[in-house]
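A single chain comes next, written as structure tokens; it is the form predicted on its own.
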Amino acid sequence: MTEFAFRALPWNILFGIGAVERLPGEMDALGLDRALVLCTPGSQARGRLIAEQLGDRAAGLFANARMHVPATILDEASRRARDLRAKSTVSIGGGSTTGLGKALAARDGLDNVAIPTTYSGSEMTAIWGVTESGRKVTSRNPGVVPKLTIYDPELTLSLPARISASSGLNALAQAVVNVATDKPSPISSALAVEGIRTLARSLPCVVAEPSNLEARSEALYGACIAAGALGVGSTGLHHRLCHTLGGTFNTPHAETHAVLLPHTVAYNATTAAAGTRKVADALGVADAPRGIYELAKELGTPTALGQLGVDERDLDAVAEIVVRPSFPNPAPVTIDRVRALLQNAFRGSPPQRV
């Protein structure tokens, strides 16, 4: 007989090619205004365009957003923030951006505004981090998801091929973990399974024709779901190396769960062996690990921790980092398996059952 336990996150969506212009009448109707425009430093022209638009419900523009949001930077833009009296924030970009809006909405109380460019799937969570001395904590407050997300297909169409499919193994990682799982949700389980189904055979047309608006579309759509299932679902061994990977050593957040997801995949497989073969089956592959693996060959993305700067005289405190303290896991997380996992990712080496 089936059990479980669900609580929903406050999502509040809107999805559609040309929804970005409906930006400003979405603000009034939710009563936001003073909003700080976060982006990146290479986004500067798009923040610029969303302070435009919005007009005079804009407080200014924060233009220095980073990869796992260093508490320098949180620091830098809670100042701006009360400098300029705002009492929210519209984040424009990806994981990075909307990562410093839900920060700033778990330290500083602002209501936050996720306009995603990419396919991270940070706006769908209650997670939120910040990295500080060379550790990235991370915590769930379902106050930081936004009171809005605007996803617009349109917005995707200038992110390159390459940093799409990154991206998009990004989201594929976070269907993946809640069905490759030995206590699934069910519900959290329909949303990933739909997730991974839609990722794909939505990338490969991304990568293939850059500017598929459908494919695009159909992507953006598929990240969203996916993280879905994360938000309502749980993390694992997977999640904590990329995280300690990403805050520690400063690797590139997708690229980093591209690399890792087939290589926790296979870690997890003889545990939670009904959930992988679902993976297997909404892939369309025999063997899960293996099947990641290969898109990932296909889609173009890195293979191996060594080719994102990863040395491997790290890889033992990596380890080290990652099984203190204890964490919920299917297969048990030991230093040696673990160790084990991080040389074949190192390599780029097809995953084993470590």
Given for the second form:
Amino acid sequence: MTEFAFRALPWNILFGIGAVERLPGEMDALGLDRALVLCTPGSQARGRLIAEQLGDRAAGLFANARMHVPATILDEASRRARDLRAKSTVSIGGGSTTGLGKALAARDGLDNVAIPTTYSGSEMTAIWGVTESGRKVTSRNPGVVPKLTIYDPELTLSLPARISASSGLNALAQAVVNVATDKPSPISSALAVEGIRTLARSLPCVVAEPSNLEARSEALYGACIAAGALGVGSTGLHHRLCHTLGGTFNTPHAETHAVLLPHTVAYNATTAAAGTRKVADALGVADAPRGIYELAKELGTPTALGQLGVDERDLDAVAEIVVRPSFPNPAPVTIDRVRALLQNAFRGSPPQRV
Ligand code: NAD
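Which structure goes with the form predicted in complex with nicotinamide-adenine-dinucleotide (NAD), now that we have seen the form predicted on its own?
Everything in the complex follows now, all chains and molecules, and the chain you saw is the first one.
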């Protein structure tokens, strides 16, 4: 057994069909009140229901959460919280809403509760970020991990198959990068392998039959532990590429993960050979990059950066931004190899060991 270090995160999770009904009692038990309910403009009806359910425990509703937490939106939410004398937040929605709750926790010290309705898994990590002038700046701070996360699979039944598929591959990426590595942390890897198995089994069922509650439950559990693996694990080239494309070139978050994952796994496959084999085993395929590529095709997610609005003429700039700071990654990060990876991903070609 090799030596390792491990630091846990303060997760407090309630998982179950109908679990959202327990929100008021759980908030009382934790001593949380005057909650500002957060949601996206498209989920206002759901946000209102949560505020009604909370009754006197709710301070109000902020229904303007946006992808990647724009600094202007954070300011607006912070002002609303102050005006309403809110002492906590309850985020109901995907990673965009959870991200706003985490940013308010970091900036204003508001205790946060998360009720995730996608597979982004943001609630399981200490990573929070804000986007300003086209740049997303992220930090890690265990204090932003929600004081309580309620996973209720029923809330995911309304998530369209297309978003479920790409969000599910976003979750898969969090697990895969913590197995297909040359320096796996054993605890993070154990969570990740279980996450890969569960997601690979459930996502095709979710997409084929979005109202299948059993498949929805499995996918949400898979997303929870995959993100847990990331929360106590690490990131590398894959996340660096996704954040560069999302932050600077405004590509959609989950779809960017879906397109890039087969290519980034292929990039590291020789250096992280044992870990990459473990990913293949968990997926039940012979070759991990090819298996992920085929899974994405089966789920119907985009397979080419060209489909996400990326301009081929920007690929040189993306490669330059990605390699500029040094960051840990199994295989050395060189501009020529990253540029070749981007070209394959742009075309949507099957992954190659560039
Ligand atoms: P999202 O939160 O923007 O949700 C996508 C869309 O789906 C939104 O329009 C939302 O209103 C809608 N939606 C959400 N749940 C729904 C449901 N059950 N039914 C119907 N519609 C629903 O997207 P996302 O992919 O969940 O999150 C992306 C954001 O999360 C990005 O900003 C990303 O950076 C962040 N993220 C952070 C971490 C982290 O560890 N910090 C991890 C993953 C993602």
